[in-house]
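Just one chain follows, in the form predicted alone, and it is written as structure tokens.
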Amino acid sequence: MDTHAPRRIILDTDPGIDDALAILLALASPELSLEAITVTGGNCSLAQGVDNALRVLALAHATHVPVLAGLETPLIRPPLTAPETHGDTGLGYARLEPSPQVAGSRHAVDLLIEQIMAAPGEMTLVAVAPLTNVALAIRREPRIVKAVREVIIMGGALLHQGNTTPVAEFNTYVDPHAAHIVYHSGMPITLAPLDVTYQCVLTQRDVSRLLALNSPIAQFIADATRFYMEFHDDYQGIQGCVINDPLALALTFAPELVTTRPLYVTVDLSSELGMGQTIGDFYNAWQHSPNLRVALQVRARAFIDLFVTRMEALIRSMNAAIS
């Protein structure tokens, strides 16, 4: 394999505001080749998430990237969406034009299996949604566990409080059974939990930097994140908005942004009170081998600067193409 070739990635997502920013970051990063977007229900309904992914790709003139629908509902629990966080459409106050692209007719789980098995050791999976699609792919074709190059997951909260219940992070809470399957699958997983993502705050000053370039992408980021910032201010007292999913995406090409440690991690499925809690065995009380690499420290401002700089470059390249 050519070590200088772009890293091939599949993004499994539930677009959402920060998911949309992760899509844009993937497109703005020359180190990456975004091979496909697979969608599950989560921040919004499955159909809305697919439509959002298509519209964001169209905004960035990237309609060559296939979008495939996966699972609408979690494995066992009823669906849960987050309109209070992401707005009624999932993209805050942003209103994007419909895309000329249509979603692929195949199922997202089929694509995950086929793409990973077709190129053993080459495909990186970035999973920033409830892990329903990934869990089903593992159950359907267990060989993907050894064939995938790397899995980077945005999910969980270990030493940080939850953002959906006092102890549970949204993606893990929506489908804790899927998370349990994936965490214990043997895949080479790096986990980016709220412990690191909640330090990565995009501010109004950052957005103003982008608006100075006067482009549809800058306006989209401003309109989407304005809703997100209002939520963070009202519910969590945060000035700005946390961009969880782009951090996970960035670790594909800039792993030095975080400090990780190997840790045995599991998910509480036993009670409604603790449902979806991500538990890390920091003192090795259970004497289990580590199953994940967990990011516990982050160079947060370096990441935000990287994100904004990449968005500026994407905007400039699109403006140059138009002119």
Given for the second form:
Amino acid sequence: MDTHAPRRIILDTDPGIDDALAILLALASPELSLEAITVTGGNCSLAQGVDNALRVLALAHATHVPVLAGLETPLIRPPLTAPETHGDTGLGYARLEPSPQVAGSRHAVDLLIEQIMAAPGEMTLVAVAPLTNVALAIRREPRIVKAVREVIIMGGALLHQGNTTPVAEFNTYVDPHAAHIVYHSGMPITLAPLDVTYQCVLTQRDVSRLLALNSPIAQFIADATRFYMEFHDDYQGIQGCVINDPLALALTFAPELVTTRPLYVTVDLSSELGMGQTIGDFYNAWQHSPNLRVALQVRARAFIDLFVTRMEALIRSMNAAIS
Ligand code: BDR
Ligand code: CA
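Next up, the form predicted together with ligand BDR. The previous block was the form predicted alone.
All chains and molecules follow, beginning with the one already shown.
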């Protein structure tokens, strides 16, 4: 493996406003090679999420990145979407042009397995959606557990309240059975839970910095996050919006943004009241070995500045290419 080559990543996602920002951050990061986007139902339906991914790639002139549809519904529970958080289309008030690119004809789970197994130790998986696709890939080809280089997951809430039930975070709540399979799979997982993502608030002032550059990408970010900010204000009293998924993506090349610790974490499947809660055994009461590295502290402003600076660079490079 060439240690200077960009790190190869696959993004498993349910786009989604912050998912769309994670796609843009991947494209704006020279340390990364975005090899594919795999989609699952979550924030919006599977078909809508695939279409959103295609449109965001087209916006960024990146239609070479394959987009593949995966599972529409969670393994066991009924689907749950989040139009109050992400809007009816999943992208807030943004209205993007249709893409000339079509989704790949293969199943996302097949692609995940094939790409990971084709280059053992090379592929990093960034999973920022309900873990349905990843769990099914593990069940279908258990050898991916050892073949994947690293898995970075946005999900869970350890010492933080939930954002979907009082105890459960959205991705974990939507498919808790999949999360349970993945967390206990033995994959080398770093978890970015709400404990860290809820410190990372993108503000109107940050968005204004981008709007000053006058570009379709800046306008997209402004239109999408305006809806997202209204949600955060109305439902959670937060001024600005929490950009969960881009933080997970950034940990592929800037792990120093967070402080992690090994921890035994499991997912509650036992009752409706606690469904999807991520329980961390901080005092080692159960005497299990840690199964995850969990991010519990974050240099939040450094991350937001990194995000905005990279969006500025992406916009400038695109403006330069078309002038
Ligand atoms: C997670 O759920 C979705 O709403 C976001 O896209 C993020 O992946 C946060 O709980
Ligand atoms: Ca997401």
